[in-house]
Structure formats: structure tokens, C-alpha cells
Amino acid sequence: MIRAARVDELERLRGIEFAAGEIFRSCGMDAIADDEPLTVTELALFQTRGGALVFADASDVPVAYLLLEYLDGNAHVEQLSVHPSHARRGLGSELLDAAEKWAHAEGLAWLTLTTFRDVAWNAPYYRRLGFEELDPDMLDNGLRGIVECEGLVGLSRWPRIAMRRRVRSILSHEESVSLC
């Protein structure tokens, strides 16, 4: 079940991306995976705007999330990360789509993200799921802030990229979904 994640799940928001992080030890990115994580009060800023959205399991615990705000006029992913206890179940494309339902609801065009280039399961997934690389010149200037500063903390040691997916307007009212 896909919902607004609360103030008490952030701990575990935070040891969600810890662990999928672990990945990038298998392609040598052991910096990546060493990365600390958004601390509770950078989550809190995510939470408290509505753009902190879980894939809970029957339980309800998150194991899953992703992180979106306004960027350029449109709805950009700060954030995805799926537990490795629940990756390949297509939680990813799940919150994805939650989240074109909230930008449709928006009246928002695009769902933006910046992503490793060469990494399976990063650019190439996303270009699965109908994202498509923005060269550096169609960057507004949000967007192009983002990947000054993942420059500049070092993620550009491997080739990073700005995607988009245009939000579809097939989506019913009913289908909306509530980041508040």
C-alpha cells in the first residue's frame, strides 16, 4: 500500500536507503554505498510538505519510498529507494506512477530526477519506465542546480543525468493522490 510516510518512520526511511545503497558495492561503487543517508530532519522537511510517500507492507512498515518536491513547475524525485528485501517487485514503478497521479492532480507536466547514467538499475530502468535523458541545454534552473551540486559532492565521478517523464492525463480524479 502506497501512503504519506510519518514523522516516526523516518529512522527507518533513512536504514531503507542505507540498505538498498548496498548495490553499488557490485559495480564499485563503494562510495555510494558508503554515503550517509538524509538525516531525520532533512526527511521531516520532505514529510512535513506532504512529499514523502511509502510503500508500506501488510503490516504497514515502509519498505519502500520517494522523496518529491516542486522543481522548475514540475514534480521532480529527490529520491527513491526500495528495500533488498522487497527489490524487483516493482515497488519502485509503483511509487513512481503515485507520484505522476499526485503531479497530474498538480497540474504539473513532468516528473524530473537525476540519475547515474551507467548504472542498470538507475538510467536504464528509468528509461524503462518512460523517463527520457535531457541533454544539459533543456536543464531549467533547478534542475541544473541539482546537478551542480551532486557535482560538487563528488557523485560525478561516474556519469550522471537528468530525466523526465511527461505526466499522463489518463488518470481519473479518483485516482489522485494526496501528499498532504
Ligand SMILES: CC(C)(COP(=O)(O)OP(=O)(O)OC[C@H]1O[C@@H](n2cnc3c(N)ncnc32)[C@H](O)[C@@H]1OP(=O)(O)O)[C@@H](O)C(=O)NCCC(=O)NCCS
Second form
Amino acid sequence: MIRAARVDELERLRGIEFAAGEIFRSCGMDAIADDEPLTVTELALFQTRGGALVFADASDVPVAYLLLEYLDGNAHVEQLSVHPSHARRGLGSELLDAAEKWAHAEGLAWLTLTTFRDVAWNAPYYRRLGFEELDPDMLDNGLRGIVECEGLVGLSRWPRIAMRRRVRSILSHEESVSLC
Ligand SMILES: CC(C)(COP(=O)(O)OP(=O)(O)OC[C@H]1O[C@@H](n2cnc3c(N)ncnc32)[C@H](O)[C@@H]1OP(=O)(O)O)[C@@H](O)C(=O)NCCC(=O)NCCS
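Mind sharing the form predicted together with the ligand? What's above is the form predicted on its own.
Now the full complex is given, and it begins with the chain already shown.
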């Protein structure tokens, strides 16, 4: 079940990101695996606005999460992490659909994100889910700023790209999540 994260779950979200990041060692990107997740305070900025969605297991314990924010008049996916114990069961895709429902209810046209171009579970994964690559010269200011910051913190050692998916109108408002 997908729901908003609770404040007492933010440390758990950090644990999910640590565990999910381990997969980057398999392609020599140890620096990404070692990268410190967002702090509880940073996560709280998303959580208090309803922009931290979790997929909770049958015991109501989060096993995956997505961070969402307004950017350039669109809904920007800041982070998507699925604990390896629950990987490849469609949770990532379901969380993206939940983000899209929110964006639709808000009347926003696009879901955007930045990701590694050549990592199998990043850009190729998003492409399969309907995201398209954005021309770096055509980025709006917010997205360009994020790409520039990623370069400053060393993420662009491996090619990064920005992507977007059009928000589809087939998703019902009733199922949408709220972001204050
Ligand atoms: C990317 C991620 C969120 C996908 O979550 P998920 O719930 O496992 O994904 P889904 O079940 O929706 O989709 C599974 C698809 O993802 C891709 N994928 C997931 N893990 C993969 C891996 N280890 N190698 C290659 N492709 C992979 C495949 O296309 C897979 O489809 P398949 O199982 O039919 O081959 C998850 O792998 C993760 O948390 N990765 C580490 C953090 C990360 O890279 N986040 C995205 C940053 S932009």
C-alpha cells in the first residue's frame, strides 16, 4: 500500500536508501553506494509537505519510498529507492504512478527526474516506463540547477541526464495523494 511517510519513519527511509544503493557497487560506482542519504532534517522538508510517499508492506512498514517536489511548474521526483528485499516487484513503478496521480490532480503536465544515463536500473528503466530524455540545452531553470548541483557534488563522474514523462489523464483524482 502506498501512503504518505510518517515523521517517525524518516530514519527508516535512510536505511532503505543505504540498502538500495548497494547495487551500484556491481558496476564499479562505489562512490554512489557510499553516498550519504539525505538527513532526517532534509527528508522532513519533503515529509511535512506530503512529498514523501512510501510503499508499506503487510505490516505497514515502509520498504520503498519516493520524494516529490514542485519544480519548474512540474512534479519532480527527487528520489526513488526500493529496498533490495522487495526489488523487481513493480514497487518503483507503482510509486511513480502515485506521484503521477498527485501531479494530475494538481494540473501539472510532467513528471521530471535526473538519473544516470548508462545504469540499467536508471535511465533505461525509466525509458521503459515512458520517460523521455530532455535536451540539456532546453532545461528549465530548476532542473538545470539540479543538474549543475549534481555536477558540483561529483555525481556527474558518470553521465547524468534529465528525463520527463507526461502526466496521463487516465488516473483518478480520488486515488491521488496530497502535497501541501
Ligand atoms: C531503480 C529502482 C527504484 C527500481 O525499483 P523496482 O521496484 O525494483 O523496479 P520495478 O519492479 O518497478 O521494475 C523492475 C525493472 O527495473 C529494472 N531493474 C531493477 N533492478 C535492476 C537490476 N539490478 N538490473 C537491471 N535492471 C534492473 C528492470 O527493468 C526491471 O524489470 P525486470 O525485473 O522485468 O527486468 C530500484 O532498483 C532501486 O531502488 N535502485 C537503487 C536506487 C536507484 O537507482 N534509484 C533511482 C535513482 S534515479
